[in-house]
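First, one chain by itself: the form predicted on its own, in structure tokens.
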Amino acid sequence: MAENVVTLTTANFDETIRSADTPVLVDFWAEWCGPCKQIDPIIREIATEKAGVLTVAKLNVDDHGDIAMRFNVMSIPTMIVFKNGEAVGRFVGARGKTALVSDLAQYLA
């Protein structure tokens, strides 16, 4: 992973969208997920452009189920905006950087 997108886990999941300073886009993906794939350099690109307004983390729903079931994931690639440690946003589906950052600026305000 990219130094600006922290890896997800079950054991660090809560911990880090609790005590994040800034909102929190989380990156539901899966290796075997094309979309997942094609969304993946844009995703990477956003936590570069907003380092510092947003925080930007990937968590893998085969390695880390428990999670995606708790927050309803039913399908990949799904984005969670988590602000204060609670979701208050969500999107479903491969976008495009330009779609995906319009999305993320009523969070980031």
The other form holds:
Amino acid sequence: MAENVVTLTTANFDETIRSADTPVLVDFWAEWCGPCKQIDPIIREIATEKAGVLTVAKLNVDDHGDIAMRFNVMSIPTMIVFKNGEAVGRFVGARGKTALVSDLAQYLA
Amino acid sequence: MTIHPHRQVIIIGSGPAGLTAAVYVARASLTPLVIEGEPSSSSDQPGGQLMLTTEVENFPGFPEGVQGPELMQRMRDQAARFGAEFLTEKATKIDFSARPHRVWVRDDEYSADVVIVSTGARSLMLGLPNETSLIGHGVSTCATCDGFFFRGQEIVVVGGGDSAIEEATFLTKFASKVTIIHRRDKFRASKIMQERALANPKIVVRWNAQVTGLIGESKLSAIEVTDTVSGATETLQVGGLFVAIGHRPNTDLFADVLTRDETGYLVTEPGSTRTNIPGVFACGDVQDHTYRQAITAAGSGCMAAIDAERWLERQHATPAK
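Cool, the form predicted on its own is there; where's the form predicted together with its partner chain?
Below: every chain and molecule of the assembly, starting with the one above.
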């Protein structure tokens, strides 16, 4: 279901978080991060299940370190929730699906 | 609430011990359910402590070394090949007071004749007041995940065992300087790892010292270090702090049910993996405070599987026992 997950780059980052008509969950990750790989399938499932109420996107910090730095990401996975371009929520560290869905709930009201 | 069909074997935990037990139990056509844990950024995750390590050089059969996560993926694939089933959740409750033994994942109930406990151990943190809020903001539980963000910075690793020395050596790939802070005057780590670290020009060691304070509001900026001999304190400017001061067995779930020693490790009958409850076996770091190696965990996982199979055979041979 990769088509539900937006791949962010320096070129489309600001446009994506500002113009989405739903909150945007951005997963900051990298290839060498084990816990990032473990949550990847969970992130993709959530993207499918919450289609229409949540936009799910991934940003590779190896390729776009400038954006990671802009949001002071110092640990991955870090997930940031954006609403109208503003960071409104932040979760640091991998977690199970039940925990992530419940962490996200308050931003999807 | 769902009650799942009864099965013969449930394995709780999926490090080298749990997955080796799964390979053996699955090859005996007993279709184990492995409750493998949930993703996390600590070692308390599917695959266990090796998921956060890089190169494993001492697991027999890999002369060139193998990456920790790759080794665990291979063990998992091997267990799956013979029919082991996996549940990527954490067991939340157990009841071993009656047969069959029961294990819950939230509201879902599972039952089995045999439960193999291989929940491993998790990393200890310093226990300082603002430590948790600084995780992800300079304090890290995962060197392999976060080393990248400390490129060119001065960082600190706390601890003196193999994990601390491995992390410090790994982090020199990124950091300009790595200070190892250790509360004793010598390391516990294996000689080969110590020699490698001490020969590394980027590593300095601060002996007989403890981290007693973390300074920084939204981001770690410095730490307070206390000399364990003189009691003197000093402030050290650091960008990052990695803690590797040891482990604690994951046995909270079994408190008051399975016998534990004074440090929380499960107690097994010498020369076996039997716990105080018939049909419940323990293997790996959850019951080993002596060796704590991937290979010893795997070995004890094999023992647990064989103990479990024999126990099941005896149950069928002599009913009503």
